Every structure is written in structure tokens, then in C-alpha cells.
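First, one chain by itself in C-alpha cells, the form predicted on its own.
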Amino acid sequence: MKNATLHQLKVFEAVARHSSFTRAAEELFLTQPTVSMQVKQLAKAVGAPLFEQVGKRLYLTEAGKDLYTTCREIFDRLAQFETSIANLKGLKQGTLRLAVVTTAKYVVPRLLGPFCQRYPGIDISLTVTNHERVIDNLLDNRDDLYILSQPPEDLDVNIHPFLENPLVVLAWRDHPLTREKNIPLKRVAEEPFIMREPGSGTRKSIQKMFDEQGLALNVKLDLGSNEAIKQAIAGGLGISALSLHTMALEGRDSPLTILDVEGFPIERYWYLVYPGGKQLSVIAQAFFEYLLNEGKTVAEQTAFQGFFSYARQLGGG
């Protein structure tokens, strides 16, 4: 093992955690030969295969096994060790990290900002991916701080609410029912839909909405991507529902716009999360408090603050 690399154990943990050398790949931003080259010279250190592939699926050997638990402990002890030194030199130097369900791209950065002019010296490590691989870092405890819109409801996490983060219905400009008002959810039940995949925040949301007033969607399309549904709603493939901040930087040509349908905007909010008994070092407390202070107020002094108004006035608030 002497000749194994920390970069090598961290592509072989990311490669175990998933099971799949394309997902580790794409965490890590890394291409897949890349990946399986680390992993093979890797094992080649360690004198023993660490994974074994049974059809399409791949499984750790008992070598890989007893690799990835240490790993495990190795990168603890490391983060234990980079709070600590964080802690010493108090908000000088030091590194955030944040992982963030996707929709939260369109506001994080912005947030981001101030804090990043306040404390020069702070890195920030910033994860963007799904609703459920957010709950994976979470239960790995492998960052900071996890911003979501669907905060867990069976673990035990602190959860803080920082920022509305309503859902509204959007179709393309010169779609029908934008000439409609209070538009009933059975008539957008009809409407060819498009969804986020399966397991985003988003998806649970609206589904939970028409399940209990008893309708079905009409899903012809499932994109992963908020950029790639606004593109479809543009291009006439059918209307869909989203986060109001993806629509922050669209400006007045936008081919998009807003339906006012009953029960929209969906309220809902951002929320700081991180699991309970963790100690937060001096860096991610002193984010912590910047957002549930000022974060509201930053982000109404942006592009935001025309969407709020535009989704109460809607709302009837």
C-alpha cells in the first residue's frame, strides 16, 4: 500500500459508495477510463482485486470490502482534522463545503457572493446533484452543510428553513392557457407534462399535489435537467412545473411564462440541513447564521425579487 495515492482512495471510495464506476466518474468529474485506471493501479498496490463484476452489476471483493472501511476512516479522521485547523485559524483560511439539491444552482451562487466578499480567505466546495444523492452525502456526513427543498423527514438532522422556494406552472409563451385564469388542476392534468426524474424534490411535489386530488399526470417526457424541461416547454413539448427561481435570469423576451393555475404557486422553502450531534466548525456556523439572517434579504435584493412579487400576487398573498 505504500505506493497507493489519497487520490486513488478517494476514486476507489466514490467508485464503491455508488457501485458504479460512471456515477463516480461523473461526482468526481473525472472521465470513466480515468476512473478505472486509478482503481486498477490501485488494486495492483494492494496485491488483490477489489471489485468483481456478476453481470451488469458490481460488488466489492472482501479485499475491496475491508479498503472501503478504511477508507471511510481515513476520510473522517481527515475532516476532523480540517475542522480543527479551520478552527484555529477562525474565518481566515479554510473550506465550505455545501451540497445542494439541483434547482438550488439558480441560488446558492448568488448567496454565495457576499459571504465569499466578507471572508476572502474561505474555499468553497460546492456538490450540486439530486434529492437523493444529497441524502446520500448527508448520511455519509461528507459535507458541511445540504441545502434542500424536501427536507428528510426519518433521520435525525437539524433542519432550518431559510427561504420561500415556491412551484409554479410554466408553458411557452403563446400556449392557450395563458390567456386563462385560475386554471383548474384538471385541466392541466390533460396538458402533455413534463417531469423531473424520478427521485427530485420537485417530482415528489407536484405528484403529492394531483395524487390527492385524485388525477393523473399526463408525463410524456422525464428530463433530469431544469434547463432541459425549459427548453422542451420553449420548443411546444408540453408544459411542466418548477422551482420560480429557475426563472431568475430569463429576461423579457423569455419564450416562457407562467401559468395561474389553482393551487399554484406551491409553498415551499429552502432549508439549511446537517445531521444531529454535528459539531459545525467555525466556517459552515458562521454561513449557517448568514443565511437564516441575511440570506432572504440577499436574494430579494436580486433578480429574485420581481419572481416573489409576481408568484404572491398569484397566490392571492
Second form
Amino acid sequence: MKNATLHQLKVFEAVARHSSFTRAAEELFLTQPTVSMQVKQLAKAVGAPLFEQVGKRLYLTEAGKDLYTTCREIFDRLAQFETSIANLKGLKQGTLRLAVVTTAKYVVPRLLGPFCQRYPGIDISLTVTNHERVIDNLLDNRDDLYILSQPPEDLDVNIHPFLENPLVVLAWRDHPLTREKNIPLKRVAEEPFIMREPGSGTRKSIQKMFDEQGLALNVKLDLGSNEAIKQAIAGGLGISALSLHTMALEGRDSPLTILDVEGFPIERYWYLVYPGGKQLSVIAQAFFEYLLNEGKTVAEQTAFQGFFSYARQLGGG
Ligand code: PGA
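Instead of the form predicted on its own shown above, give the structure for the form predicted together with 2-phosphoglycolic acid (PGA), please.
Okay, now the whole complex, with that chain kicking things off.
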């Protein structure tokens, strides 16, 4: 193994975790041939194949499984070492690793501004992805803190709400339903609907509400991004339900509007979450306290003027 490099182990770990060269390449911002080459060289250093392809699926060999466990131990130890070095340096230097659900990208970067001004030596690594992948990161202990709207009920985690995150029904500005009040859910279910992808927390909340009423949505399209959904609504492809915060930077001339639908807004919160046994670094602890004590005020101060009073009228924010 003496010819193996830490970089190769990192690449191998990502391929093994995703069971996919393509997804590992995406995560590491590498090309797929580079990823394959790194794994090939590592297998040569090990002296045994690490993966086998059966049909379309990729499996770890026995040697691969052993190496995967070893990698996880090495990276956990390195993360612990990084934390203790960062703690020695206090808040002067180090990295804060955050993984947040896609709706939080409309707020968290604004909250990071004043925090980074207070502690200019701190670097931020911010992963924005859907609910399911944030949970994967949490299970893998890859980040310091996680922000979710639906905290996992079956895991040993610390959970702290810090800001409202209501879901609202959005339509294009001239949609016929904009003239109606208290629109029945049944009526919404008849409209062409644009849905977030499987694994999305937004999708789960909407599905739950319609399931509880025994209604099936007329889903025309699945899209993996809130912004793409907004564009599709503006393009007249259908209506959707998204976090109110996706409207945070839309001005008065926005092509989108919020419909008055019974049962909406769906009340939700963003939660700051971290695993039960985790020792927070000094930096993560400072961000945790900042978010709980000042998060809501800073979010209001830095939002598009009038956004939060509008949110309050709707019963959220
Ligand atoms: P999503 O989560 O990005 O997985 O839809 C957003 C949320 O639950 O607020």
C-alpha cells in the first residue's frame, strides 16, 4: 500500500459510498476517467480488484469492503485531528462545514455574511442538496452542522428550530385561480402540477398533505431544483408548492404569485441538527449559537424589503 495516496483513498471512498463512478466524479468535481484511473492505480497498489460490475450495478469485492472500512476509520480520525487543531486555534482559523436542504440556500448564505465578518479567518464549506442527501451526509458524519425542515425521527440527533419555512402554492401571475379565495385542495389536485424530485423534503410534505385528504396530484413534471420549478411555472407548465423563501428575491414584477389554498401555507421550520454523540468544534459551536440567538433577526434584516411582513400576512415567516 505504500504507493497509495490519500487522494486515491478519498476517490475510492466516494465511489464505494455512492456505488457509482459517475456520482463520485460529480461530488469530487473530477471527470469520470480521472476517477476510474485513480481507483485502478489504487487497486494496483492493493494488489487486488476493489470493485466488480454485475449487470449495471457496482459491487465492492472482499478487499474493497475491507478497504472501505479502513478508509472510513482513517477519515474519521483525520476529521477528529482537524477539529482538535481547529480548537487549538480557537475562532481565528479553520473551516465550518454545513450541509443544508435546497430551500435553506435562500437564507443561509445571507446569515453567513455577518458571521464571516465577525470571524474573518474562518472558511466555509456549504453543501446544498435535497433532504435525503443531507441525511446521507449526516449518517456519514461528513459535516459539522445540518439544516433540514424535517428532522429525522428515528436517529439519535440534536434538533433546534431557528426559523419558519412555510410551503405555499405558486402559480403564474395571470393564472385563473389567482382570482379565487380559499381554493379547495381538490381543485389544486386537478391542475397540472410540477413536483420536486424523489428524496426532496418539499415533495414529502406536499405528498403527505394530499395523501391525508385522499387526493392524487396531477403531476406533469418532476424537477430537481426550486429555481427550475419557478421557471416552469412562469412558462405556464403548471403550478407547484415550494418554500415561501424561494420568493425572497422576487420583486413586485415577479411572474409568479401565491395562491390562497385551503390548508396552506403548510407550517414548517428549519432545524439545526447534529448527531447525538458529536463533539462540536469551537467554530461549529459559535455558528450554532449565532444561528439560534441572532439567525431570525439577521434573516429579517437582510431579506428583500417587505418580504417578512408579507410572509407574516400569509401566516408564515
Ligand atoms: P428539499 O428540502 O430540498 O429536500 O425539498 C427542502 C425542505 O424540506 O425545506
